[in-house]
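Here you get one chain, nothing else, as structure tokens; it is the form predicted alone.
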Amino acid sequence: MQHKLTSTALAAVIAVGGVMATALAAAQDNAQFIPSMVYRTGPYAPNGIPFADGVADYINLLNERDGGINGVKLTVEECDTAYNNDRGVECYERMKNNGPTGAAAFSPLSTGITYALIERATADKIPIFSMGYGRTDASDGRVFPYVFTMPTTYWSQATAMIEYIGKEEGGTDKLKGKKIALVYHDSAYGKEPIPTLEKLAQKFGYQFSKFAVPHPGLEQKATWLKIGRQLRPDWVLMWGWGVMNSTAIKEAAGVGFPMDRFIGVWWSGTEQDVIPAGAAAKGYKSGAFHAAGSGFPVHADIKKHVHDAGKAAGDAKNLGTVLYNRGVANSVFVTEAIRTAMAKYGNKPLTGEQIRWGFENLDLTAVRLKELGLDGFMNPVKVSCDDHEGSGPVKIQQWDGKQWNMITDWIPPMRDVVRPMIEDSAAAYAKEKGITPRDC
């Protein structure tokens, strides 16, 4: 049976629909827009999904529990890059002007996409937040005012790893003559630590060898035969991503390389990397800049206000995994930068330029982290005009076959090595691009 609306009834429906649309538009006009670059599809989706869930769930927590930030609701839109540089640029261009004041900040979740967006975002006055990835030299805020790399970078992590290896060998003076190899994703991301590791090889006298692994990283047998049967290094470091990591762990075990002398970058230290490798992964280590596990107050709040309310972004089983927690950390930095900026510009949706000020004046103290339910989750971070990284310490974690355990305290980076490298590289970039560095 067909139902026909009278002209009066139709007018009423249109009126109600108009009111709803107006109310929705008004709500969005009063909301802070946060773009979310994700990859729920593509070859790295198993890694991208839990990160994206953590990002979304934390922002949802602020909306559901607190009504947003200082009464300003947050809206999030995802754009799937599939970890592809061109798609990342497309996502940026599509979302940069969304919301009443434009995008708050972009987190590309890819070193390649970060490189592709720096000049665009700087021209558009929108912050790029590359948390633990991207260009390390972008830590120099005098040259890169719109790029933020806290809480630490690949170069800082590389020095912390060598510091840790030195301690395990009885002191960095004992590194002379040792063999240290790097297995890396053959991309801008994978190549990031090479200059630092080469500089440290000159400083400490260890023999440094590097092995590139082409995307996606399934073909490594020949690489590990060279490492395990010919080179026989004392330690192996890995800058991998996705299936490359679990494949490397299996191949390393296959040639008898000891797992407790195999250390991955923090993007190679997740459940997705070790669980597929099974028993072979026990003893494997990685860098870390935040804790794993769901035993923090913030997780209890997410479960109560988001998951139990049926508003989780994805599978609740991801709660507390390394990459889920990293997504939470990402949203903490972005939202606290917004909160910091509101203290200067008022409780309203802010522009990217205003939020840039919030990032640059961010001071996440131990007291504030405890207030956020993150006591012991990560190290306090303070950013400044010339230093967009912060102090940059790293921990080493180890897989015991069931979970990740921290086995060190915070290891400070070798700032005497890293900072001059950052400044020299940033100065070269400034000269190439005709940039006059800010006077901080």
The other form holds:
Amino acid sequence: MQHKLTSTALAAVIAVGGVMATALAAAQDNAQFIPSMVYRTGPYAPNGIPFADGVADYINLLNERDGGINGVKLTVEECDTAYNNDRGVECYERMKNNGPTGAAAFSPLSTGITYALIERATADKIPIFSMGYGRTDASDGRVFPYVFTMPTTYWSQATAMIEYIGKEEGGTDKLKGKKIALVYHDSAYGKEPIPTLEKLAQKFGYQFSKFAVPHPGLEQKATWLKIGRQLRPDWVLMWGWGVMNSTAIKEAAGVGFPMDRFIGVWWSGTEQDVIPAGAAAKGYKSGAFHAAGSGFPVHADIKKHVHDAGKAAGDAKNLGTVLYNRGVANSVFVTEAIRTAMAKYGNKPLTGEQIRWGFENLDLTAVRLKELGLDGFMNPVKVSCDDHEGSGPVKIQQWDGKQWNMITDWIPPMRDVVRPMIEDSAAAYAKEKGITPRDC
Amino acid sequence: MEFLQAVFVDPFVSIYEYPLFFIEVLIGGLLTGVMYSLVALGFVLIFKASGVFNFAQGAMVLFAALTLVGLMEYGLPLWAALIITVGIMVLLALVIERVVLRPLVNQEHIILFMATIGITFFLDGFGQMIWGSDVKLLDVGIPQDPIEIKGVLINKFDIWAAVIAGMLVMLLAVFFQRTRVGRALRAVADDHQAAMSVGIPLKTIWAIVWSVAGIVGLVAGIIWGSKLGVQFSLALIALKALPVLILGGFTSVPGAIIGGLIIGAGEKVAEVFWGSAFGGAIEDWFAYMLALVFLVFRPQGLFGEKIIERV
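The form predicted in complex with its partner chain is what I want next, because the block you gave corresponds to the form predicted alone; please supply it.
Full complex below, order starting with the chain above.
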């Protein structure tokens, strides 16, 4: 008798489970799949975790508050790359066909992985969205139809930094004879701004020196003795990542280099970079393409619909940190590209090829940003067939010992310098790979 | 020709023209080298007692620092957090001896080495699971500002680190030379079988050695954690200790110190004066190259024991 009851209960559980699984599968069949490459493990995990949380929480917000995009639910799957190129490619191959229509778009969150994926993703017709990283020349949409670099790139940022330094010195004409040094992560990422800074050195007459720091950058005493005690530059720029940043800040303070003349790339301008450096970091500056802080309506919504509902992707204390906000910005671009594509292809899960059209026709106006609860959070962006970067302006922020504060308005990049470099480099790539550029 | 000049002429001209800067680089390198020695000491202790290269030493440094700063974040004062962390490192040593090492007694050294790789991954993951992956600020009151002495800039932090490392070495020397346990440990290091035959308990000695290595790891974690912040990358400082060990010998405490000083000073001088000739960022590989050059002349390292076997 007991055996029969157990069998009946088991059958009931299997039946209910089966119905639930079918319902879940049906729900997923009608959902748009968004892959999320993260690094919650490895040496760069302190930076990867808040970014991944921001990405997931914003998509969760759309599902919880709005029922997805135009009634189409979003499903997200994370794959941990640990910031390794080989694992990035593995994650791509594993996730590219998931969901009813395949992956919407990949955000590799690593310049190295971006380089590794460009040809594969183009062949598979899946967009690569490398927001503020990756190869800058991929901004030329005629040669790289599946790569999007908005809202700005390393080359644009380098020009904005020089523009800012020029302004601080009393005009770019005053840059002649000044010494500007670059401390960079000895990798494809760290080397990205070098051609731009060298070109600007020719244009403005400043003396440009560069100092490579080998991965991971735990020990930089020799580098900073050369900079702070021998070269004694007027300004130092930094293209660093992870522990390299906080070590550089401390070593710079150790040789008495003034923090307010030390500017990092936006990946060197996070809480993870300045907090470990303690008081030494006060006054340090960095580039930025979005705001820090949790005072925007979007944060209130995330708190209400995601965190308070117990659905936060990670620790709630990350809300409003620089990298969390960057993750939110990443999801805003991806989901708005999907929304744009739906206006053309209909409210249903879309293919990567269709979402590529959405990216290319994205027009994130000030009005739209306000509707999204992001008024003042970032600059409006309009993408086009040949320009996948958008407008590209940058702000400079400064650490006051407790928080990041914006100290400039949007600084437009020197388009007359950057765009020809992008087109020349993209044309060389097209020639090397035998690509016929699209006619935009 | 230009390259030859950058290697054989320019650096010496630069040193001649700016002797104070050379002294500054040299002192900075020596003080950094002491910090490398601090990490290398943990390796030496375990290798001396068991002949095992403890791959997990870097992970132990990270785990100790994470535990200390984690306890401080719970509001414990530094002294209390220190005592509890020491207790946890001793407990960890006992667990490693009981669970990992004891079942592997009499196995090949390579098996024990593989086991320490397993311990590394366990500690990296376990430490972050308990205390999180965030970068944590560790401030134990060591001053960080630089001072200038007769035109030579020295960071106070580096001086403090050197003093702490020096005191630790003296304590270890007393421990090895003057205490009963220390003498037993040296006996085990010399010959396991002979030591056991006169009644020295190998398992107890291993537990003690791993405990001491854990405490050395804690000191290294405090110093490096104060410098870099406590984060996953702290485990990678083990890489900076390897050339020190190659040069100084795996079995010598003085070797770890002298090796650290030579590697620290050598890599800094090379980076500053010869770096530009090679495109910069040479200090990491230069340290290994320097160690390998020493190996050509002394394969056992500067202070390592010369192995003579009859065949």
